[in-house]
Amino acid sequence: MPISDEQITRLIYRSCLRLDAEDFEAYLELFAPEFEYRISNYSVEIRKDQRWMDVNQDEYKALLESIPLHSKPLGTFARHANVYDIERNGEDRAKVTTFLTVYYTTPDGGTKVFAVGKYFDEVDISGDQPLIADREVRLETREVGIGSIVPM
């Protein structure tokens, strides 16, 4: 039975929920074994694209495992995602565009927008469950501050 658009959409939302919970082990289960992860943006100052991160599965897993060793803000992050488009590329892949807002709540309860951007995901739909094979986080926000080690 083919993977539905609803299953693909739920995969994207599930990735946000697992990141919000900082359940990185469960989060990684949503990715295909060969996945790649990038964070990029366009810099108006230098008039070109910047790559903030470009890692494969092993590098990304090591980064997630090291998060407890880093200084990070004491509050919590919450992601609001809205899937805009799902474009199928044959029987085995789908390209998904999702608008993303990341909120940060301080320990005393104040909340602010931390970052805004889009996920550009390539989803493997060849199996029983969809898996993220490639994710580019394309940020509009260019100032995220020190200690923002938790993935977008």
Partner chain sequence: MTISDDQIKNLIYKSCRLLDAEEFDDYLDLYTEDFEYKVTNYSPEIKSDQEWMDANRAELKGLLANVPLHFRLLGSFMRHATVYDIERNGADTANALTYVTIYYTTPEGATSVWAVGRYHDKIDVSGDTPLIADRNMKLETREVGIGTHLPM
Second form
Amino acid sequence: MPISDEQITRLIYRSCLRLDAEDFEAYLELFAPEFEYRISNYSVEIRKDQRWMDVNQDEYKALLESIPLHSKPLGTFARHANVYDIERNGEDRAKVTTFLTVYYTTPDGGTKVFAVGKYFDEVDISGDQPLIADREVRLETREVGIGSIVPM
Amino acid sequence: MSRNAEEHLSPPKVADGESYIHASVYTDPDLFAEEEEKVLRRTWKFVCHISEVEKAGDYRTHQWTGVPLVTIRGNDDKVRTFVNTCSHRGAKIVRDVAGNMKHMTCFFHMWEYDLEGNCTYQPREEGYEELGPTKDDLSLREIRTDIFAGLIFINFDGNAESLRDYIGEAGEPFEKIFNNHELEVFHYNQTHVKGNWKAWYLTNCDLYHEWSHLVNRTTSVLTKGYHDRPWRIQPNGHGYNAHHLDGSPFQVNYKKYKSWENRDHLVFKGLAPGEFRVTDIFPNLSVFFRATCIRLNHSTPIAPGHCIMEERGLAIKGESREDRRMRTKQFVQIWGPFSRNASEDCAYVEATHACQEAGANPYDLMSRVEKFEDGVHERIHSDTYLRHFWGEWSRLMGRPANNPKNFMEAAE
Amino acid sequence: MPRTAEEFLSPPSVPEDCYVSSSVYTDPDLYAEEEEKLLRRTWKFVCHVSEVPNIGDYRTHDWTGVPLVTVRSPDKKVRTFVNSCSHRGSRVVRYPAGNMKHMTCFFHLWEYDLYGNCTYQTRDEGYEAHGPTKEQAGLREVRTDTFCGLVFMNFDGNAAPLREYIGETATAFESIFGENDFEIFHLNRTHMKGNWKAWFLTNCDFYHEWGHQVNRSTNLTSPDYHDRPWRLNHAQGHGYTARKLDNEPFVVQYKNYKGWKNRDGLVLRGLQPGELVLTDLFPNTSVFMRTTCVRINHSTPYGPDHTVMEERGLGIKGESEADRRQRAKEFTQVWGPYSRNGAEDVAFVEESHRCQEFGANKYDVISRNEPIGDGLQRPQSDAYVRLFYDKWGDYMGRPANNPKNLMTAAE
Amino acid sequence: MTISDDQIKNLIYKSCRLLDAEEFDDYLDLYTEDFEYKVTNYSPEIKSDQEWMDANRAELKGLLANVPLHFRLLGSFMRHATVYDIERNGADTANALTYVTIYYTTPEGATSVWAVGRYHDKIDVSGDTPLIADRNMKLETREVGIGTHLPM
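The structure above corresponds to the form predicted on its own; please give the structure of the form predicted together with its partner chain next.
Let us now look at the entire complex, which starts with that chain.
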């Protein structure tokens, strides 16, 4: 039974839900083996693309597991996404473009836009469940407060 | 006849100097700085309810006059307050809003303090052998802390009178009721208000503004006996109103507001069904009773035109889920960000501030007098408490509230 | 025993050069004085040469509130001008970076060449009566000099040349910058609520490595971490830590941090695997080398409590895409907005400022002392921080522990 | 004919549109007879969940009817919603999780983020059109300006 657009859309939203909840184990289950994850943007200052995070499966798993060891980041993120486009190429892969707004809420309950950008995902639809095989978080925003050890 | 500039800027035509104040008390940065020294760091300031720091290690961070503070219960069950800054490079030590901790660790260089404020650990301590300082002279600065009827207060002034003496008779309307039950906080919200902390507090104390709340108009102001309650003015700038002159309680008619019911069930021991009481503790705390609900409301100044209002709801510990839900529903009918009154109160304060800020409105009138036949007590829509508040403010500041910076005589 | 108000407000019981009054971080008058006596008298880092490689490449920036533009002129020399039109003072170049043939003010279309000469005044017949002529309307040029590919500028025309200003501290990085053809690949800017000195001194205070999970696991577990002496340049106020006393490199155990590997490949020429060289140039620039990548970090103050930190990453020009990717991965492990240390460092500064802002904390204790022999100090001593404030005192003519005589004369 | 996911999504988006437009009667028609509506959040200050609005049909109807009589927060709200997940349990009900960003626009026309939160809805799908049987608006943001009389 081929994977529907709705299933792919749910996968993207589920990745936001689980990262918001910092349920990293469940979040990693949404990725295909050997996946890659990058956060990138275009720097007007140095007039070139740059990456602010670039990890493979093992590196990303270790990074997420180490987060609790750091001094506790204060406040929470809410990732509000809208899947804009799903493009199939062949039976096994689909390219998904998602508009993303990340809100940051302080411990006192004040909320601000932290960053806007897009997820460019390559989704593996060869199995019975869709899995994210490659995710590029393309940030429009480069002034991201004090930064974050939690990825986007 | 409208007023010309000259009339508008000269003091209002009222009987005495105590019946108006000059708006600079709300907007002037020098007065604000002086207030911190002479008023805010000399009086008892409400922090939180004991249920918020119930077990050893439970803490609550807050701030007063810009100074970050942490209030925490020690292993000896004593509640203490410290200036929340590391003795090394000054970082804020406890950065979370509330929680529990065995000791306090500064995240910058991992120095540690115990719950009594002693410095107990420094990485590579040998580095301080030669030039000092030693751990003993690096403990945290403690701020005087005391509890009245389950309410935790602090006072920067080590020599001030005790909390019980400071509150005195003003504790009468709520102390017994608080001690009748084991209470806990079930509601908390804070609101950033574009206005002076005194303007917020005095809105709580000014019952004349009940005319503007739809809820108060329908359920209280237009009911019989509403005006038969006297203001009970107390020393140290406090005051309250509860019973009528004849000792009977004032009972609010909640069912007059569409779809609400009267509050006859779940009433706190010591209150009559529907009973309303309010106590105002100088400089900034109001304790409200609405039969089934208790509200603790106080304002923290950030800048002359910016304060943070904190709203707490108290309920009975261990009551059933249904009772708690009913009590909560009634609390959020009137108080809390989505209630019928809260956003209106904020709107009044911000609307008045908008005019005072630019000097568009130089004066604040408080000349209402409504005396009882006994010629002593005044009715609740008189401004007697507002005059009492400004009297206490002027005494502490050493400046008249109607002309605090001698704008009239000496040119600034 | 907790301290009373009285004890809390009196200076710590340490020598006078071992503590600093927090007013140096918060007092607006001191900040204004700093702009005059310090920030406009010393060499300020602008950018790396690889950011203005071709003729007409430019970078705009600010210093002490003055908008500036740094551009490579046709004679290949890198120059800096005050970025303000001689006509009505508008900013001429309004974009962060790019390439231009000449500079055109968008307000009234006056033009300047890349040497700062005014070459065109719209309807210039209008200036015949009263002037100024084009010759009198050139841009104000600011002294600019480059050392090891690092472009600096200095408002003070009479200051010593850049090479002399850096002095003996050059030995920390000169040879390595000489042996590697560096090129920028990373830049981010962070607005923080805190003083520019607090940020810079966090870079120079290695005792704070205890606050980083990364440094606790990869550095502080190695006992020889403490065998690298501070090399202090007392004349200019710079300092660096590099090789240990026995001239062996200190090797960072990156693999101790879960998921990381030690840095044995792509080692920059002149460094050993895992080697760490940390240089701090007065007043505000740090050049850190972690084996495979170089970090240049400096800050621009916009007031006593608002600082913009700039973070740059350098790799090798012309290296393969795979090498560049690996080098960038290793850079963003430690530095950058989504790195493991980035947000923590900014939080340290902002949380300290939070307590100093309203005087909740009056003093900064910098009395750590860890002698290692023949007058040198170990890395976790406060030796460099004391040198910084000694230098600060020289420029300001004020002692950092009591800059406004708060203790003696009544304010 | 069972009710599709799309019909459920349209119901949720309609609830936002009608509340934005303050068409309260039509808004109440989207609910079942004995629905419950709540606005809740978690307060780190008192380390517990709390309710800031809790109303059944009669109470919400009364509340909405009175809104025009109050001195109101001036300006308007816009609710930007994305249905993240729909789970069916049995034939009669479904649970829907929706991300909501609420923008507040002042009378002068300045827009800011007022609050972010999530609708946890129980949808009655037993009839021929879906109805909201239970809505819990879980707020992430707790600093909500001077507050409002309106539900979220």
